[in-house]
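Coming up is one lone chain in structure tokens, specifically the form predicted on its own.
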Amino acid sequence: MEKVYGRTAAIQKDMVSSLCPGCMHSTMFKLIGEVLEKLDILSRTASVFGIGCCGLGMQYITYDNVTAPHGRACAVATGVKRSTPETIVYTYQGDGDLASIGLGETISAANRGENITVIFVNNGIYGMTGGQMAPTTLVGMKASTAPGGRNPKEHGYPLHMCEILNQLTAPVYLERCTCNTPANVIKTRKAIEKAFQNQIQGAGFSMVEVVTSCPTNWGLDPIESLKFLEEKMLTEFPLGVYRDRQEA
């Protein structure tokens, strides 16, 4: 019988997921692994995971990994890439890690045009640490540190990272995707592949932002969280390519 689908070699065979039902991290780990296999770069790839639920990826992958101090993933990735240019380096970071404590490192790496790939998982909340308000939390959205909902006068507005980085000169590729439907999963895989191809070609800094759900900290079941993502998150964070300087 012809095998048409199987687990990517980038993921440990005997690992059982410990992620919450409805969480999209597992889909992201799979997509990254599939792309690394397709591009035949798995053996020379190093991941730099941020802190939080993103950091759980170290339990699942079969290739090299560095776990960075909170927010410093882009700085660590820069060091790895500059010291071993032949290594394919990517960061995998949540909104708190990339856009809050790591905002300076993220913008600086992008502004320098570092030849790395950044995968940014935006679920609008701090996941592992208990549901605190994140830089991407929606206006009116409740969090453990904003029980009355995000108030712009007190907390400011959500940060839009693709739009922010698009103001810089150096980045070559910025795209916002999601994984709420099979069609969007395919689009996200293509975006991740594009970002890695840019690095292989030495083009410079690429970021793929993936808008995802966090049913546990949103206080919703997995199906309800998909509806919230589609109706609220994607309204605030529109999908699309914000920059592609390698476009044919």
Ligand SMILES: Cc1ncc(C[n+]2csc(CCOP(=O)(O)OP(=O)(O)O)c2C)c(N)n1
Given for the second form:
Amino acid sequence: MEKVYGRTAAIQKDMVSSLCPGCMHSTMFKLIGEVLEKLDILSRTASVFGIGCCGLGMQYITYDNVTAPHGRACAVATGVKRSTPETIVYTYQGDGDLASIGLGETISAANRGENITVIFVNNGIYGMTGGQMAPTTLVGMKASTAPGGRNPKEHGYPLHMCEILNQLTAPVYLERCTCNTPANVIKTRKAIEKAFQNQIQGAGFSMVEVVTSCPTNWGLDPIESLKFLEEKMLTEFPLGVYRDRQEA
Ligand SMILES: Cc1ncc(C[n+]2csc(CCOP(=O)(O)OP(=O)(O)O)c2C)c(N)n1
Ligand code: SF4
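Please could you give me the other form, the form predicted in complex with the named molecule, since above is the form predicted on its own?
Up next: the whole complex, starting with the chain shown before.
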């Protein structure tokens, strides 16, 4: 029988997922693996995982990884890339990691135009530590540190990382995607592929932001989470290509 779909060699065969039902980190780990395999760069790729549920990816992959202290992934990736330029390096970070404690590292790496690929998984909350408010938490959205919901007067407004990095001169590629439907999963895979191709060509800094769900800390089941993502998260975080210098 013809094989039409195979499991990517980038993910360990015997691992059982420890992620919650409906969590999109698992989709992301698979998509990244499929892209690395397609581009034939698995043997020279190093991931730099952030800390959080995002960092659980290191348990599943078959290729090299350095786990960075919370927020420092872009700085660590810079070190890996500059010291071994032949290595394909990407960071995989949650919103707490990339946009809160790591905001300075992220903006600085983008501003320097580091030739790295950044995968930013925005689920609007701190997942692993129990649902604290993140920079991307929506106005009115409840968090363990904002039980009455995010109040702009007290907590400010959600941060939009694609839009912020789009103010800088150096980045070459910024796109916001999601994984709520098969069509959007395919679009996300294409964006990830482009971000890696940019690095292979030496083009500079690329970031793919993926709006995802955290059913556990949103207090919703996986189906309700998809509805919340579509109706609320995507209204605050519009999908699209914010910058594509390679196209110009
Ligand atoms: C310096 C430091 N501060 C705080 C923590 C605690 N901590 C671990 S994971 C995490 C939040 C993770 O949230 P996010 O980055 O959004 O990733 P997710 O779990 O949602 O994938 C925090 C605050 C830590 N490990 N190190
Ligand atoms: S707590 Fe949230 S981010 Fe973490 S595995 Fe569960 S659903 Fe995913």
